[in-house]
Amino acid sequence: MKVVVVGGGVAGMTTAYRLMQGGHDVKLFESSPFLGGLVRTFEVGGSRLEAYYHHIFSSDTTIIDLINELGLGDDLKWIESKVGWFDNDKIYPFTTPKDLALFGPLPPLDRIRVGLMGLKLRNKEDWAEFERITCKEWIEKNVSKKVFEKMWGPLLEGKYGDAYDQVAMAWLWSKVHLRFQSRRGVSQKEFLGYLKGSFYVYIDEMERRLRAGGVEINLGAAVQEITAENNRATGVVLADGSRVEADAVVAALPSLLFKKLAPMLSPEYVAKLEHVKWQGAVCMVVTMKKSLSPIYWMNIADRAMPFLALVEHTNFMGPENYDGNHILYISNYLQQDHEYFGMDEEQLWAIFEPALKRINPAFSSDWVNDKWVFKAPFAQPIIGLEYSKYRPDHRTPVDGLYLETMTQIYPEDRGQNYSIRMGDEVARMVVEDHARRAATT
């Protein structure tokens, strides 16, 4: 079988490992020089680093199978997490039951309220009545307003910008139930998993079998339309006009895209792919002489502040690992046509600046030594109310032709891990489809 898959990002490059692994005829094609999509990296300190801060939980095993299989195994370390929260010009630490005990932006009481709805969230399997409420709703109904106001709110404004208060709890659930999994013992620290070298070494490596198990990779290729006859996928056209033919299509992307190449699909499964709407990403990277805070992982409650979370990697991955340098991502999810995206990295740094200031007033432009910024325009679906009813399937109405892209995973959030056993799936919807034509013919 001749398979087209387009887009190298993890969920594409992992159909496109296992239909070689099953002995197809593969061809990928990406339109950026590099593989690996938001799983980008680039280099400092003599190493390489994301260009968006990743880690693994303890319950991501399609990801942690896939390294071992890759042989990468004893470079996956965990550790220890340090969380923080940002409020009222203060950092309160916030990973484990007895933070959430002291933790002053609520009172004594809502701390209780905040704990159990975390024990709630953990113990429930069924997430699907949480489809039917949104956060706000749920939590000012079920633990308190102020906790919302004080504590969900803050960080959903941050993240979900305008749409803050029609996210669906069953993405919220999602997020509690899945990184209660990652503590341990009794005192519930929390570690994550983080490849030695990056997540670029497992991204390196299937892109080195992909090659030698004879997957035609193109970089910097670009395709312009996706083609079928009588309902039937029947291959590409590529920005330069060429054609490749193919038995079956793979569309490894952003479902506004995937609209604009493929014109033959219907009008009810565009309808699911215009129906949710993205947040964009903008994420500087600063490598420093000096550490910020002893924080991994920073919530910032303050929506005066210009940034949703602070990740302080070398409080994670020490600095040794980076010939000394300090490393902070400043976080941001923003609609698409925010200002932010219009930047260079001097005008945001004028921004983020003065209000590192406020996260520790000994900081000075002084300790910088380098900056990067990475946008992203399609970073985060909103995951709105009965989402599963909009929620594209994989097999689109047009045989031979499939979509994987991340507003399909879900009730869990978008990560490396549901993107891989989302490539995982399509492959074997692939083949499934293949051997059943051929069944019949």
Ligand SMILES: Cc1cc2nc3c(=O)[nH]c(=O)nc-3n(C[C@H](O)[C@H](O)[C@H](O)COP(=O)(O)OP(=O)(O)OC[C@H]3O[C@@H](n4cnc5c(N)ncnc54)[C@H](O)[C@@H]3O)c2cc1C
The other form holds:
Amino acid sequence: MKVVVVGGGVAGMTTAYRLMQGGHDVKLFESSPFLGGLVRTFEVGGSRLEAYYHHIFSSDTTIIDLINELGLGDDLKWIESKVGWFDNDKIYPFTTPKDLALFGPLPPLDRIRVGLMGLKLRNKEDWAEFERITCKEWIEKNVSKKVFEKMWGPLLEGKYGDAYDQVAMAWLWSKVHLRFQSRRGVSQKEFLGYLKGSFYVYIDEMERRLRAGGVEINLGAAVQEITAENNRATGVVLADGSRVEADAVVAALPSLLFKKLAPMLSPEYVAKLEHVKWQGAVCMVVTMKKSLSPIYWMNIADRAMPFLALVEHTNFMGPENYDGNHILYISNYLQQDHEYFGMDEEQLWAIFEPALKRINPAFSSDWVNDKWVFKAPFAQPIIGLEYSKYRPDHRTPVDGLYLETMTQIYPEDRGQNYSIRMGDEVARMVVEDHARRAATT
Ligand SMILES: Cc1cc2nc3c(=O)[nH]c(=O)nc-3n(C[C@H](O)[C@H](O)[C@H](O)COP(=O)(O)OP(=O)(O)OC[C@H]3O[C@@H](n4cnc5c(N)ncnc54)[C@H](O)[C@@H]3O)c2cc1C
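Given the form predicted on its own above, produce the structure of the same protein in the form predicted in complex with the named molecule.
In what comes next, the whole complex appears, and the chain from above leads the way.
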């Protein structure tokens, strides 16, 4: 069977890999000059580093299995994470139950309520009821208004902007439920997974195996249109106008980009694609001579600050891995028309620098060695109420045309693990459908 895969992020790469293993003839088209999609990396201090901070949880079993399958299990390190919370110009440690007990921004009774909320969500397996209520409503009703106002409200607003009060509780349930699995022992410290040398190591190994297995990888090759005849996928048209024939086409890219490539989709399916809006991400990476704080992941609860989180990567993988550089990610999720998307490093730095001094008054621009900005218009789907009804199927209404996109990950939040799981699932569907067609013709 001839298969075209459109999109060389981890989902598309996984599908191509599984189909290659099954002996199929696979061509992969990726519009950018590299594979990996949002897991793209660049060089810092002689090592590869993700453009957008990445780690995995111990519940991410599909990616762990894949890393082992690729022979890279020894490079997967489980490292204690240090989470912090910035509020009222103060950093509060926020990893263990003990940190919560001492968490200043909330009154003692609300700290207990937050602890009980965590336990409740950890122990609850049936999440159906969380589809029908927003995070805001559920927290205000079941925890307290103060907890929403001080904790979850600012984080939801930072991540989802105006849509902060529309996000379904199913999203928060899955986050808390799965994240608890990464905690260990009596102290309940959290351990997160990271590949030594960056996640590039597994992307690179998959690319090597794809090429060795005969997959044709086309980089800098944007697909302009997916073609079909009699409601059956026939291939793709590239930006230069050339056509590529196929028995099946797998689109592994953001849902709203897919819609533009496939004008033959039914109005019902298009309505499902349009149902979910996306947030973009603007992420600055700064290398420094000194460390800003001892925290790896710092939530910024003060919405007057110009960023949502600070991720000091070298408080996780030490600076010795990056020629002594301390690495800080300055993270924002934003609507795609936000002014930050039009700004360069220096314009953004003029906004971020004074705020970094609030984190550490000793901080100065002299500490900075280098800075980069990465922008992703499709970074985070916004999942609202009753999403089971709206989630688009991987099998589209066009025979032989499949979609794998982050809006299909549910109830879990998007992450490499789930894109890889989707990549596996779709490869199985493509093969099953091909066998069924062959049996009936
Ligand atoms: C800021 C940030 C932090 C994150 N942190 C984590 C984390 O800590 N842990 C974790 O596991 N995950 C994390 N993620 C999520 C993770 O990166 C994604 O879930 C995963 O990479 C999505 O992979 P994908 O293949 O589904 O999509 P994408 O990576 O979006 O891949 C889609 C690909 O399609 C290509 N494409 C688009 N249009 C065309 C076209 N017309 N023709 C050809 N190619 C096209 C794109 O260039 C892209 O390469 C994070 C994401 C962001 C943005």
